[in-house]
Amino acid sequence: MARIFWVEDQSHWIDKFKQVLEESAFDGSANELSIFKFAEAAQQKIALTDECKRPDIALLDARINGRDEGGLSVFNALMRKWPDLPVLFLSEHSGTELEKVALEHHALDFISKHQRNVDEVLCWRIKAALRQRDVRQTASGAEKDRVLASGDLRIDIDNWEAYWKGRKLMNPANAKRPLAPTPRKILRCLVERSPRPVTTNQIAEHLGLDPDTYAHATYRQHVKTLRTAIDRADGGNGVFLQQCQNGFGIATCREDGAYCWKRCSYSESK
């Protein structure tokens, strides 16, 4: 069943489309149509409508009840609430302005209501536009996959590199320098094994070292690194090394000579 969210102010339209668009099978059943003739509850439904309740697609008329911006002003508020949803105008006035404003807003398509065989039209760009949908998700979900998340701290286990608020985390004795791989592999151990403590000799057999040759000092500097790393990546105001104090972020545990990460937020450390 494809959640179809449709605007259009024209009763004769929607006597032509209503039909089609509830029983085509866009993905294998019925569909759930909703229609709107006004963009103001249009808007009101978008704000008030649950996540898991969200559209699939949206069909929009460009112009609503005699105003050029009234399916403008749904598709922003599309928008604002589910950035990849995909938006189709549906409309009498293609090959006009009010196209190339919609397109230049990044709407998926402009179909014009009256070229032959529109009914079928409609229902190929659809379902393509489903069908791209179902290929953005797969890859994103797929992506999501390659990395290690923990509050404002990403690790893509791909190529190791790591982000804090989105900033990549870079040397702190040369900034334009990405942060070593020796510190990178500490931080991906930490996360992995948070909250349990990982002690020195822990993290040399993840680095593949000799534990009995794996100096405490190399680990504690190592971590040094990583707190700086973060903290610059925060601004440099020294609230991420504050919460490591307060033992949040990559905390001193009790272990002889162990660290452990807890996630951390500024929320968390006030």
Given for the second form:
Number of protein chains: 2
Amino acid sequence: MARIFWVEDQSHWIDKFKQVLEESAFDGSANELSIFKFAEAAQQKIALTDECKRPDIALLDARINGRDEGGLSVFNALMRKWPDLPVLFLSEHSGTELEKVALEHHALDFISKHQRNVDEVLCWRIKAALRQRDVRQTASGAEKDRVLASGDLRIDIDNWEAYWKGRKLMNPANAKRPLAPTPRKILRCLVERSPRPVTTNQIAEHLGLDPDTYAHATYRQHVKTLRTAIDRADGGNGVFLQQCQNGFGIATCREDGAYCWKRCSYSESK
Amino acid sequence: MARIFWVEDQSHWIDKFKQVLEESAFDGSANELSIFKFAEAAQQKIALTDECKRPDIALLDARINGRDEGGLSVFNALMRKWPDLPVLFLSEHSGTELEKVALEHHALDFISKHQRNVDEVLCWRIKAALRQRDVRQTASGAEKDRVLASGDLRIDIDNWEAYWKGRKLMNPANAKRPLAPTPRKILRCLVERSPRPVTTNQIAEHLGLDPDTYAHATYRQHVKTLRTAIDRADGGNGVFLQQCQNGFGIATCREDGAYCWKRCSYSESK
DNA sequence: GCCGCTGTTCACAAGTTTTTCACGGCGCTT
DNA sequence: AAGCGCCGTGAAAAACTTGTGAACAGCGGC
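Having seen the form predicted on its own, I'd like the form predicted together with the DNA now, please.
What follows is the entire complex, opening with the chain shown before.
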């Protein structure tokens, strides 16, 4: 369920979008809408909202109750409280100074109400914004404790399974078996420290082994396993391996023989 | 200067936007446009482009040469090579399936060509996209990452990467690879001691090497590497090298065989 | 004991990085 | 003007890293 914070002063627009916003499954279930028809009411709500009830996304009409600054004032209040909240403006006045100012103030998007197929466009953009947020913050609120996510990768801390684009990472040596424990631990360690590099010694420590005996060759071997496993889950066409060479994914740092998880977020076409 | 990678098959759109794209000061100076009228040409260029010439942003027509998948195929190629490159679609077909698919594939934006004031809107959105990239780069783990900055140079202490005007410093010997470790360490040392000169012995000490065996010739060689690396990131036109001769950047201290980082911010305001 | 699995080690080729060498140029001194 | 020392440079040698396949050891189940 996504919490949507929505400011819109004109009833007919509310009527037009309400249903589609409530029912679109942005993340699998119906959404919780908070609608405000006045900037002041919205401001007050922002001030009073607990962190645990924070919205996932905000939609603002740029012009509220006839005042151009209405949307911007709410926007600023939102930004002060939740600097990384994705905010989309929704306005009849695209292509004007209003849009320029909104974008300059780091609004995520500015959607024209007058366009073909607006309600669908709106949903697509909300979905994109939410996904971008997920990618940016490594973990999404609800699952925070049990899931570690970074781009297309998802590690379930409880049962120690890892997924790439929803596909479970398997053992390259035997596609029917899950990824072996040590590589999984290494992957977790890499993701947790990202974007910082992880040296052989740190891995040894993390695995509870003696850093003096834990050879770098072993680490390299596990990294190889991981890279191939992800590549297999990715389609097995070597795209991921190539990305590793370009410094994304499990990148080589050439510094103390360290590797580094660099999130690469994009989805392969279907 | 921003490097813009632009795919557009219709000349009249090129004519319409070319000037404004070239001249808008997204980051203080004129831009470098690479325009492609065919998907294939664009693909080829992507494959052949060195890391140091990587574009800052891409603009794609969604429908190229009559094929819906044209834009998307270029998009995928771009993403494979540079997963974090901001890509904006620019299309006559907003509100259609094309827009949906593009947004689902993590395109940053999808701009309708048919709207009031398109050229300005386009610029605003490009500016917003570039700023977002900068923010992401500087703020990825903002609190935790220690960053050393001096003028246009930024050294990320944690993951050991260095940027000049937002572009990553690459290895001059092989533009696809990052700057080698030793030059990076030397650069850091120079910047940290700036504006005091750093002698060969100090470098040897900093690198944990025996000052007696560490030859000055080696130091000179690394300095050369650094200067070329920065120059490449600067556009590769020798301007930075010139500045070094004039005593800015990595200056030579005639006195005692030392080099010295002299901050030079000749890039105008932002 | 035998089997299958995992984690570790070794050896080696390919590729990178660092160091060395040789030379031309510049400025200063003799 | 010749000599000297030092800087910048290109190329080549030397040293090191990384990725990889194959072999080996340990372990638990049967």
